[in-house]
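Listed next as structure tokens is one chain, alone, in the form predicted alone.
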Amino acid sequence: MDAAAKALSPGGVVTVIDAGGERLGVGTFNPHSLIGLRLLSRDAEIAIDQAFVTAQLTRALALRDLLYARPFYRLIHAEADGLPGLIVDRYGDVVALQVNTAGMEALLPLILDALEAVVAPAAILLKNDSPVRRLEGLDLYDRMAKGEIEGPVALEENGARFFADLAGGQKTGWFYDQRDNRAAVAAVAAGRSVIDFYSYAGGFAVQAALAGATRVVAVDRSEGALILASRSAEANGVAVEPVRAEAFAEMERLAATGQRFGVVVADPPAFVKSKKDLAAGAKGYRKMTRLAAGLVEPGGFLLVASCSHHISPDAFAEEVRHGLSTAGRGGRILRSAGAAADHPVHPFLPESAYLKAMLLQLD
């Protein structure tokens, strides 16, 4: 990078050029990033203006409203999307905002410019407290940039109604990336004990009983997601149960007197958060499938997952074969998956493909 480059302003719109001066397109750089140029479009002759946000936003919604019929759904998922660096959830008529690159920080007013000509929501809340702010150079805060939300906001997946904490709660406040593994779960646990490992806030274990589960117990560290969790439950007229634990040590708690599920689900936050932790969260993997799957009833289900994009899916499925080959269980792999598709994956960036998520049978 040369002098006149590291001079430009984080997040600035540039032409990008290559060596015989061919123009290749646009997009917003940052000399302070290791990912310096993040391409917006192609065309090197477009502006990127009011009307290419617009574009984008009205793009990614009409693709969203054709593939569900109610407005919960991620709207914008970063490059997928053509906006890299903006994910924009949608619960209704309220929005959630993260912005994790400069150049989209440049950008926000005439995101939200957009968004008001879009969507017209009640309700915008910037969630921007991620630590990869910190890699462009970006201070952490939240704030509402219209209307006001008090307390959790309710929103619908799979027919189930559910409850998020926005402001309080991780990243946008709810995963619909797992929507469709949800479903899967749901679809084997009529007539079976569930449980439901690192809750949040009971997207798993309230849809396994709406689908007829004769017990579903979900466990969690947090307090307020299990509020959140027995407050879905009972807005959907069903029943479940909270335990408020470490997910590790409730397994081994459950193994040492002899309990058995029907179903068990696994679906943790990243435990390889970088490069430098991928050997130890890989055994972190491989531990958890192997206390999980010892709670598996035979002939029951399991389904492990891992939502970080530092470990492969090779990896990712070597970790959990590991895992049953410890727990000295056989089976077979039902369903191997990623996220829902309001979370398209860039064709370009295959690793932004970054949900893993198997499920079993188990003998």
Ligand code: SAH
Second form
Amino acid sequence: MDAAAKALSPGGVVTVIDAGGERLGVGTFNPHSLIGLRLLSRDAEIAIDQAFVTAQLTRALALRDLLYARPFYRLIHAEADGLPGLIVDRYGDVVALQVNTAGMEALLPLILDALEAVVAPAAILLKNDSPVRRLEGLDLYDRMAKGEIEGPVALEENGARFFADLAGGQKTGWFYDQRDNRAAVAAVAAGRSVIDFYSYAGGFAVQAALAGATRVVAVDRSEGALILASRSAEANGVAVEPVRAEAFAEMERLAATGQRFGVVVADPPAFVKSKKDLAAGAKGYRKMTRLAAGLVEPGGFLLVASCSHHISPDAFAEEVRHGLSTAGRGGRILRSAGAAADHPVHPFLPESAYLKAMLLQLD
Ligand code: SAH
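Switching conditions: you have the form predicted alone, so give me the form predicted together with S-adenosyl-L-homocysteine (SAH).
Below, the chain from earlier opens the complete complex, with every other chain and molecule after it.
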């Protein structure tokens, strides 16, 4: 990077010109970030103005309207929706944003105006507390850009009702990315007992209960998450037994007492938080699979997932295989999937496909 580039203001819009003078596109540039350039358009003449941002939002909304009957989804998934560094999750007339790059922080006034024009939400939360902001030289903050949020916010997913804590919960409050994987678990849950480790607000647990599971246990170390899961269960007229515990310890305790379940779900927080954690985190997925598989009754089902960007689908599948073989369990993979379609993947950025989920039947 030359001195002129280093002097550019973080997050400013730049025209990208190659060494031969060819104009390649426009993007935002941050001299302080490892990913200096984030491309916004391959049209080098396009103006990055209100019309541009509104057009990105309009296209993203049209896709979600096509995919989903109800207004509960990820509206903007960063690069693949043409706004690198921006996440917008929609909960009806409440939206929560994560602004993760200096480029998007600089465009925030245009983004808020575009949201107003396209969605007109009653409340807009800026959930800008992700440590990735530090890599961009941005400070961490949470604040309302519009309106107020009173208590947990209601949402719907696959016909089930939920409550999410947008301000106090994880990320923007709800993990819409698991929508299709939750439906896949629900599809095998009828007539079976289910245990959902790392249940958070009960996404897997409540949908399995609604699908006719005989008994559903939700395990999480967070009291607040379990309160939301119980409240969501009640709103759907089903029962979920909350267990506050550390997941591995609870898996070992249940195994020692000989308990088995028809369906075991383990969708933990990211075990691999950075490249240097890969070896340790990968071992975590192996151990998790081994312990979880041990709790599955013969003919039952296991869903294991990883939301770590830094472990590839192949490497994750390898850890799952190791875990199964150490547990002495065979079976068949029914589904190897990523996130739902409201989390699209940029075709040239395969690493933006962070979620891995495998559903297996075990013998
Ligand atoms: N499966 C959830 C998402 C999981 S988010 C869903 O479908 O929405 C991660 C959750 O794991 C959080 O609720 C967090 O409280 C919980 N957690 C993190 N570490 C844990 C541990 N060691 N034992 C139990 N729960 C843990």
